[in-house]
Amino acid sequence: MQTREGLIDFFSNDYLGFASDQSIDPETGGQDLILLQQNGSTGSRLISGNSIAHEELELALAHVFRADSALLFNSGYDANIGLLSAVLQRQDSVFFDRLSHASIRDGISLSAASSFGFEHNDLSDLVKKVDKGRSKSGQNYVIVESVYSMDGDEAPLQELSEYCRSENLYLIVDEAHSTGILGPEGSGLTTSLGLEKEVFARIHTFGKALGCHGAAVLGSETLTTYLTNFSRSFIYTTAMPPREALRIRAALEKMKHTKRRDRLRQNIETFLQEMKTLNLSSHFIPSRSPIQSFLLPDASQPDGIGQIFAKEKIAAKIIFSPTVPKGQERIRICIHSFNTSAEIRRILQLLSTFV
């Protein structure tokens, strides 16, 4: 496993550099001091672990992400498996994009619902799968990611929402890699399109652009109340410490007003322009997000690339099958607000020597 120390970071999900930003650490005065007098939360939220910090954060999350209600989970993985295993019932059918994250697949597998994968971002294939697998006696759900973690491309949410509305399907969107990046004040792809009311549930995580830990499910009050009582990954785990809830809230406020999002967009544009200059565009999966994936022309290349990156003190992750389909091994490059133009040009120049 690789660490970040002393390396040029092109592999972490810390898109805005919040992970090392001490300004979002909780203050040690006033009400914060009262909340921070214990390091742990002491139990699950349904027993002793609930606090004012948790409840106020959920209210803030619902406001920022334009939802009726929010429920905190300890991680994006917990949120996905907790939501899907609780909501999906035996008589239901669920249709998921084949490039969906492992946590989505695991949540589906923990349910008793019938499941059908459709080709990535292929609405026509989704229609075929729904026509074939639609539940007649239960509910039908469609699950996608707003920005895909290994490809960096976006789901066609406008078209998906229109189709789901017309066919009475419940749409669920994992916003992990759009949180803090897309939409008004970083509120995600769904809100950028004004589709909050069209989506049954959204999952926003805090371990990426917000530089914290944890996640939340956003939806109706009925949904979050149901999850509070039936989601096993919420009920049967110790709550996040109040300190982390305070830190997330501070990061949430900073996210709304930060200029780092503009710097990130500028860096992405620099990356895309330099990619064209070096005639590398055909080797990358099209993406306007911080995630840029360079497809390896030769499966035998990773060792050589890894050695060169190590010599240049560049950290970028090589992704192998089965995380990505066999034959689509890649270097996953994550761009950040703190990367310099020189660093961006350097990594692309290195990649140009392998094509």
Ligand SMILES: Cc1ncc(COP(=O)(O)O)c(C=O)c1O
Contents of the next structure:
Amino acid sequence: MQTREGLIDFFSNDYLGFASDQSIDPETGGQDLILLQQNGSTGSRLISGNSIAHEELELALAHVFRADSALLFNSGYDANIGLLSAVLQRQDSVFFDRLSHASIRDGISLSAASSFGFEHNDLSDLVKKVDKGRSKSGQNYVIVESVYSMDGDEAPLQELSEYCRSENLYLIVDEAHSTGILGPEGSGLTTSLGLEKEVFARIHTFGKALGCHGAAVLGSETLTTYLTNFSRSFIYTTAMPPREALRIRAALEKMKHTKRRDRLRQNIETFLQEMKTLNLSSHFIPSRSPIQSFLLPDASQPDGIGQIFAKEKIAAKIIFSPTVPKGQERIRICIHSFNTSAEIRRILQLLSTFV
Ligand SMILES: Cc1ncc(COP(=O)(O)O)c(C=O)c1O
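For the form predicted in complex with the ligand instead of the form predicted alone, what are the coordinates?
Up next: the whole complex, starting with the chain shown before.
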């Protein structure tokens, strides 16, 4: 499968090829016709924007992701800012991994809580930060991503959750890049470890492996009821169109049983094998996910790489600072279920000429 411009896709988050899959299109999937006839949702969920499609999707999400309750947001960005700005209170402390996504940082900034970044995936640094910064009068929260969007590595969730339990900290996990990829039926890293009861809130997004748009916060009934009443990015915005809710629902069903997850895993294996054969492993950030980051030997000379990729019809993006730390500029390669072994070999051969 190629990008809209006819290039080989090594840059999109469409890990399973759902974005162009007609079978999840409600028009062709035989879904509820009355809901389909309505283009827009016409208002906030709290006024005219609610529909049976939104409500049924939330029930299905809670079931698939093994949570008590789910609340839809219009994007992962909205979910993170809406969750964090509503939950974090002035007297609270929040500890976040330094590589957390901008939406997590912005959500924290919108709150008045005291915030502390800890070194990426470094539990001992988290312990130090908590010892120093924990709130005595309020609650304490730890926020991580299951799979990091720019490095592709996983959070040490088992250890983190044991620590949070022992210290009485609320754990929040952004599952944007594990949704559809990890865990039973693609339900994420938290469920793959059976930790759903240990995690206070999870954020699953639908714009990546599900090929749709939108997101949900998963947690207790108390949490989603609270967010319904206090989360500004939930309340003060037009709800997603019911058509999109139907599409997400169909994608969710497909996600559960798709064989594409196995093909994606095989492609990741092929990528890692070939990387080893070409002696490139030391140039990559260690990762077993579809996100593989090749650190640029010389970030001041990106033009040559861009031209070679363009000539070879390969779509892969160079990521610069401040999205990634200075000195860690990289080519972020996304592997998909639909990439061929020949394509994988080709991009790695090209990279081997840059080192
Ligand atoms: C970890 C993480 N969280 C949240 C988001 C935001 O999701 P959305 O694109 O649905 O706004 C992203 C998207 O890049 C992400 O990588």
